[in-house]
Amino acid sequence: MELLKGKENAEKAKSLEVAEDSREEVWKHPSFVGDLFQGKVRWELISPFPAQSAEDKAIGDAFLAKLGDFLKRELDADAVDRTGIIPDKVYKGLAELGCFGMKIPKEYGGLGLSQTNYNRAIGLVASHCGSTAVLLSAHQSIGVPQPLKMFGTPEQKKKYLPLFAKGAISAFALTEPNVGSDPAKMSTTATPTPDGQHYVINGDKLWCTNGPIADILIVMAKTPPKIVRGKEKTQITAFIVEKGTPGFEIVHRCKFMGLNGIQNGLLRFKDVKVPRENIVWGEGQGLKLALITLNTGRLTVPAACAAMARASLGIVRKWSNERVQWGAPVGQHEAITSKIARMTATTFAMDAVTWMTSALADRGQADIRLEAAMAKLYCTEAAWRIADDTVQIRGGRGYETSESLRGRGEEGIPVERMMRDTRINLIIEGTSEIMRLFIAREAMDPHLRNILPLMSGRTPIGEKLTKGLSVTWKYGLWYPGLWVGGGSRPELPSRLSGHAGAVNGSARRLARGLFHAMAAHQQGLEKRQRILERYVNIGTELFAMSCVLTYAASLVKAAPSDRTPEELADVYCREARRRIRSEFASQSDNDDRLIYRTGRSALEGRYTWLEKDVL
């Protein structure tokens, strides 16, 4: 048992080491959320709300008009869901519109859309057909074009980007049958040939979206380890692999609960030989490349979720006014009215978060690793709640397929399909659980950078003393400030000003709580995931509130006679503040240890008597 435990600890340490080595260590630009966890609300980073320029909006409007017409005319989303096939005419039409080159610079034949316009386009497609949205998003949010734009050599860009602009399809191969979020266990290898001019890739990749139809892929593989400071370091490297390369095989196309039209599968690489110049960024940089790429790549997920939420609002509003039960439209019954109110306010918040993070990505003057992760976490979980409420409000018609509805003479509203397609968003590109751990780690980074050198055996005594004095002085100034009220506030309608004050106060309380937790649990805090989860939930609510407040202010300023954005922001922030208070209270009033022990007991089989009389 001790030997097994020692092996598990060694594997865990290895996994953590690989993850740490792949992090972005330097914060080159400010982060609103990063400062939020430090108790400082830097309103100037997000206020006034970074609205899209009139010129860029006009470009997006024109493109969306063409794209929308094409989707309505040529794409039968129900047929895609039923058959599992996106027709060739749709691929061809999307390529002619430039949809496979939306983010590719114009110099390479692409459309060169801003992140905001790209997200608008993906949202439009997602509101009609989730499978087609995933085809486009997987291709250029995390597929080959994005890594090449960021890290490719001039030769790689010149060779491949024009192909994508014309309609070539890409995919990103990272996950393996036995490896999900723990890349240290990756088994796919890339072995250099004796002359060092090629690498030979062997291994399997699973759940590779677009993989079965991709013309070009990014494939992550382990290259030989390197010795750094006398210690062996795992090297994960990104390779460009072209379809048709000998040894590359499509083993299986996967089928899922939803998104029936996506091409996703198990890929096999058997002695696949690729030239050394197909390495992207450099040996050992693959995982870091993936994480950096995901910072902006994740932003299409909240955009798609927000679009689904907007579509759902229209569905429930119409239905709740038309459907009469117990002598009144169902929307007039308080239980339904309350659901619709929360759905509306939450959709407003999803839009605020989506367009805030999109604008920050376009500006390029902020580090958005935390903002992007929070946008993904927040919007996916909110979208699932909205999908569930939409089905509930529609009742049996929400559960019935759109084709069945049409078959008996009713309007074919695809609520059932929307729900199935939405569920995956809590899993892809980082599960909600992984997102919370990622956010917690990045939020604690300023503290860890101060404390870890003091705990390291490699730090010389003299340096520790100097660092210790510096840290003591720094925290001596920082910590008392967390108990002092005040703080700046953005320019807001008077009705919303108090909510900004609540954000300021809650941010200081959040920073205190996280600091206290680190002091109390020290290295054991990583195991107290429920504590970290609550603090991340609080931070996420505060970020959403901040986006909502500045978004509402910008809309009211643009159209002073329309106070509806102010109303929605007020409702949202009132509800969010209640959730925040509940999360703070739960940090001291909880049964975390008891619940954990119960869960372990279930794993050990102590409650198997509950599993009787089932097949």
Ligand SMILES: Cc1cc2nc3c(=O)[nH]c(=O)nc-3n(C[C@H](O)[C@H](O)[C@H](O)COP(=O)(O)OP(=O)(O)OC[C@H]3O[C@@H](n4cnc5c(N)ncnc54)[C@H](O)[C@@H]3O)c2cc1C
Contents of the next structure:
Amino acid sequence: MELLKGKENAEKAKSLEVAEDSREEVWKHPSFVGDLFQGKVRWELISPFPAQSAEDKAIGDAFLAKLGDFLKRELDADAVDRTGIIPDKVYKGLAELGCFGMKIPKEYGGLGLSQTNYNRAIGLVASHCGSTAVLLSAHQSIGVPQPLKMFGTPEQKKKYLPLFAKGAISAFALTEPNVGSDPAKMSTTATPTPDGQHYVINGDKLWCTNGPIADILIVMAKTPPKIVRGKEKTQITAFIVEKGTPGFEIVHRCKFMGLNGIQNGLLRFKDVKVPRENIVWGEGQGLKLALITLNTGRLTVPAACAAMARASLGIVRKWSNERVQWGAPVGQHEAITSKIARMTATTFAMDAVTWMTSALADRGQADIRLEAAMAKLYCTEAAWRIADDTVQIRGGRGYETSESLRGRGEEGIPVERMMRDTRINLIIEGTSEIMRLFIAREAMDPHLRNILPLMSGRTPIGEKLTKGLSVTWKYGLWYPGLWVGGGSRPELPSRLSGHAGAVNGSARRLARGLFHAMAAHQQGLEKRQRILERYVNIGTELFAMSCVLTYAASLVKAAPSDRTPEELADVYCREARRRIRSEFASQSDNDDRLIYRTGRSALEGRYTWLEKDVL
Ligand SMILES: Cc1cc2nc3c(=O)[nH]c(=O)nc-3n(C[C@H](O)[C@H](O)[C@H](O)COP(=O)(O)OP(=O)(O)OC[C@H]3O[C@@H](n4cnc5c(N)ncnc54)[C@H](O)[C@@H]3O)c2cc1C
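For comparison with the form predicted on its own, kindly provide the form predicted together with this ligand.
Full complex below, order starting with the chain above.
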């Protein structure tokens, strides 16, 4: 057992090392969330809310109008769900509209949409048909166009981007049967041929969205390790693989709980020979490429979730006004009214977070790794709660398929399909648990950067002394500041100003708490996932509140007679502050140890007597 543990630890350490090597280490630009975890709320980075320019909005409006008409006319989402097939005329129509080149620059024949307009378009599609939204998003949020845009050579861009703009479909193949969240451990290999001009890929890739129909894929594979400073370093490399390359096989089309129309498969590579020039960004850069691609690629997930939430609001409002039970519309019974209030305020927050992160991506002057991860985490979890409430409010009709509803003469409202389609968002492009760990790791990074060189055997003693003095000086200034109140506030309607003060105060408390936890648990903190989770939850709530406040301010400024954004922001922030207080309280008053022991006991089979009378 001990031996196994030793092996497990070594394996884990290796994974962590590869993941660390693949992290984007340098923060080139400021990050609102990064600073938040340091107790500093830099409102100037997000206030005034970075609204879309009139010109960009007009481009988006025109495109969305065309796209919406097409979807209503040609895409029967229930039929896609039932048959598992997106019809050819839909692929063709989407290609003609330029949907496969939304994010491809105009010089390569694409539409060159901003991230905001792209997200608006994906949201629109998602509100109608989840499968079609995933087809488009997997193709260009993570599929070949995105990494090629960022890391491709001019020749690669010239060769492939125009094909995608015309409708060639792409896919992103990272996951394998034995590796999901921990891709560093992949087993697909790419071995150079003796002349070094080609690589031969062998291995299986699982759950590759668009894989079975893709014309061109980006495939991550292990190339021979390199010795760096006397140590063997795992090399993961990204390759462009074209459909029809001998040895490439689609073994199985996977079927899921929802998203029935997506073409997702188990792919096999058996001696698949690809030329050296198909490497993207260089040997050994593949995992980093995948992680960086996902950093912005995952921004479409919150956009799709926010759109689903907006669609749900209309459904529950109409139904709760119409449906009379116990002498009143169900919407007037407090249990339902309060659900609707929370759904509305949360949808407003999802919009605020989505449009904030999209705008920050467009502005390009901020590091949005943390914001994108939080947007993904926040919006997917909120969307799932909203889907659940929507089903509940629709009662039995929430559980009934839209075709069955129509079959007996009622309106075919696809709440059941929406719920099935939205669940996956908490898993793909980084599970919620992995998002939390990623955010926690990045939140601690500034401290680790200060402390690790002091602990490293590699740092010369003189350097340690200088660094030690500078760190003492830095913390001597920083830490006492976390106990002082105040801080700047953005320009907000007066009713919201107190909430900005609460963000400032909670951010300082968060920074203190995280710092104390690091000091108390040191390396052990990495294993205390519940502690980290609560800090990440607080940080995420603070980010959502900050977006909500500046978003509301911008809407009120644009239309001063309409105070509804202010009302929703107020409700949202009041509730969020309660959740934050509760998370802080749970950091010191919890049953973490007991719960962990109980979970381990369950895993060891101590409660198997409960698993009785089931088939
Ligand atoms: C519909 C669909 C589409 C997909 N599309 C693609 C695609 O196009 N390309 C692609 O490469 N992949 C794709 N995937 C794969 C997807 O990205 C993975 O499912 C995801 O990364 C999680 O991996 P896993 O399912 O193997 O879960 P695992 O990694 O096995 O995790 C199982 C559970 O353990 C948790 N967990 C794992 N590690 C930790 C940890 N250290 N601490 C705490 N909790 C942990 C996870 O959060 C999860 O809850 C797709 C999957 C599906 C179902």
